[in-house]
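In the block that follows, a single chain appears as structure tokens, in the form predicted on its own.
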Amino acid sequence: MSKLVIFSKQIINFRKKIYVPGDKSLSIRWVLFSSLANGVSKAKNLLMSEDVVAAINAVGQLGIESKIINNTCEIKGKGLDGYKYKKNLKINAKNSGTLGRLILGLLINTPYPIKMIGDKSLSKRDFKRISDPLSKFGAKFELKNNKNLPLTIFGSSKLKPIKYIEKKGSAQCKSAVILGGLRTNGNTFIKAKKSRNHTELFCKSLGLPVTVIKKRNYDKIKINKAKKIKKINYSIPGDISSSSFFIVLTSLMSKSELVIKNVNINDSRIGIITILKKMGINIKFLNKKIYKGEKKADIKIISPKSIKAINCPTNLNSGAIDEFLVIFLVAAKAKGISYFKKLDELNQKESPRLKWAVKILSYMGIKTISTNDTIKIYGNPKLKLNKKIVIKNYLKDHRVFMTSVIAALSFGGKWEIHDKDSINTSFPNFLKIINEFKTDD
């Protein structure tokens, strides 16, 4: 029997301050970099989701010890050549595309074959986009259907630098190649479409030999072999993707106000903020700071009197790719027709998210016109539901679940949403925070 939640009461308004858990992208990268560092690295507010635990377990299988004491995680790195490769090693990336793809860049020198597996959802995702560039370093790969997990990586002791053009705006592809370049003698060059730059900022804060030249539409990145990584003590700020659900909840309310404390506002991650501001949502950053190269701030949201439709600029796509599902809920309440395009990357996530967006909006009575990579949403500012909606069989995509919860609380109706355990991959205490809003009158 699928675990489900039922929502049948709409939230009216609220004034709140909340914290969200640590940023998932930073948490996984901290685990990977710390596993290669010299000495004991410590992280506070590490996101203890299934994805991050999978990363800790993965480096553990490579001989890297870790422990968690209260709210602090410690990882005992053994240096760049500290992985203990064993025969018949199997790494389970679970649901995490970030872990599954990035760690392959660190395994290209393995002397023994390593098998990587994942859950049902991750096993359907494209890993050829990673194996192709990493093969140029000298590693070899065997993939199911020449594309999917499980895969086996055969490393090389004679790695050679590469030149790579990243055209999709995938931070995971770019990051895997950067990590591979840190293992390889000589100059590796990447010309990358704009995407999240957490890996580059990590490298810069650690003084690693990675240089970035920013152009208008792409970045030129040069990587040399790293000699040493110093231990990394990190207090991880809140996750903007987790924050997005509460940002949208406030945007869909009337007479409401929310402050989300200490959130990562990296420029490559705040596409949702720019998009919602264009739609008339009042959002401000308070107490802005720079921490280890990353920007962080408190985010203040005030619910609007009305929402404007948007013809969304495609240059905002990569900075909001994980948030579009919930952004579409704002478009559903906008006055006019909103248009989003060049979103083919949305269907490369845990589920075909663009197709699920159409389904959810259709269940809500919102007209859409869509193709494989575009969607037009015909907004209804007076939308209020009084029917039953069932959400299930969505490959346990955590963002489908959380988007459905926000829709239920914002528009009413009776929602039966299955597979609540899906949130454990990224935001285990999501429903706990939601319950704080539901207690308000």
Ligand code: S3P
The other form holds:
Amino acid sequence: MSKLVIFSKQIINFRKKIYVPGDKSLSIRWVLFSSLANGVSKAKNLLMSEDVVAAINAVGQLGIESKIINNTCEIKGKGLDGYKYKKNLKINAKNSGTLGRLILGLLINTPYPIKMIGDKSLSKRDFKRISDPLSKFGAKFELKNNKNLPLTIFGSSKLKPIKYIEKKGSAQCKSAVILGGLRTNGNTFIKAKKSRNHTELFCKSLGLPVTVIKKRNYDKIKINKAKKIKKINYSIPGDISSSSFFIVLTSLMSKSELVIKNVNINDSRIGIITILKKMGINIKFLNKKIYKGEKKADIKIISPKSIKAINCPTNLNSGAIDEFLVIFLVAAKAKGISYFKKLDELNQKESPRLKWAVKILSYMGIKTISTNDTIKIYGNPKLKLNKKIVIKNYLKDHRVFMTSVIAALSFGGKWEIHDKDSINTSFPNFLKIINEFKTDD
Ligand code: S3P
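Alternative state: the form predicted together with ligand S3P, after the form predicted on its own:
The complete assembly is shown below, putting the previous chain first.
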């Protein structure tokens, strides 16, 4: 049987200070950039989760050595042409869309075909969104059902720059093309709907030939071939997506206060903060700093007296894309009907998350009306559960697991939540931190 956790007790008020592990998006990008740098790059507080270890193993298969000493990871890059590997290479991206998609941008000049596989969840996800633009550079792809993993990439030695319009607000698509552009002579142009911009900020702090012109609703990005990547020493701040579970936990409590220390608060990632503030939650950033072009701060959350419903502006979607499941729990306790729109990308994640949201909320007795890309949530400020709820067969989506745990602790009831190992992809010590809340007075 899949490993199961049972929760049967709500937690009580708390006043706490916690740290969450390093940011996943930054950790994977650090591994990929370092693998092409000249010399030994070092990262402190790299997220040690299955997705990031899969990235370290993937570059390892491309001939790049790494080691982990205490809290520091070292990667020995051998320059932009330093990948050395045999024919018939097979890379396993496991559960990680970010790894699977971004690394393909770096492999468009591979001299030998490379096969990519992933786990059951990743094998259901769309890779055509990556193979389409990367094919325009001159690489070729074979994909299962023309869309999925396993895929094989056939590189080209005659790459040509491309023009690409990114319409989904996907940072993974945008980043794969930026990385492809860094391998290609001539100017590659991207017009990208707003999405997280960590790749662009990495390029900027490394002095790579990437320029960004920010417009109101999109960015114009110009990329030219990189000549050299300097080694990168990076101290990875905490992950706002991991923080979000505790931000919501505090929002659903009364008379509680939480400080989450040293979290990345990149403007393109803080949709959850804007949304929850609109819903009446008191959230502040303390000790703000800029590090390698990225903003970071301590986040202080004070639980509210009541929660307002929201008609969520769609321009906040991309900045909160990984947080909606847990945000919906706040809407479940709001006074009134909340409305979220244009969320088709949610069903493209590790599991079809909009569908899972509807299921979990209905198990909780919360009325929803949903379509393929919208959800209306009828909030109940007095929500308190005492029935049994079983969460299983959700493609081991880590965020479904963690959202269910937060619901159990906030609303009560007897929850049987399966597949606890799912947390290992992004937040291995999640339950350990949760236990600290359970024992608090
Ligand atoms: C990520 C981008 C987002 C996000 C994912 C991480 C990244 O995916 O959901 O968890 O690090 O670039 P999309 O680009 O598919 O929106």
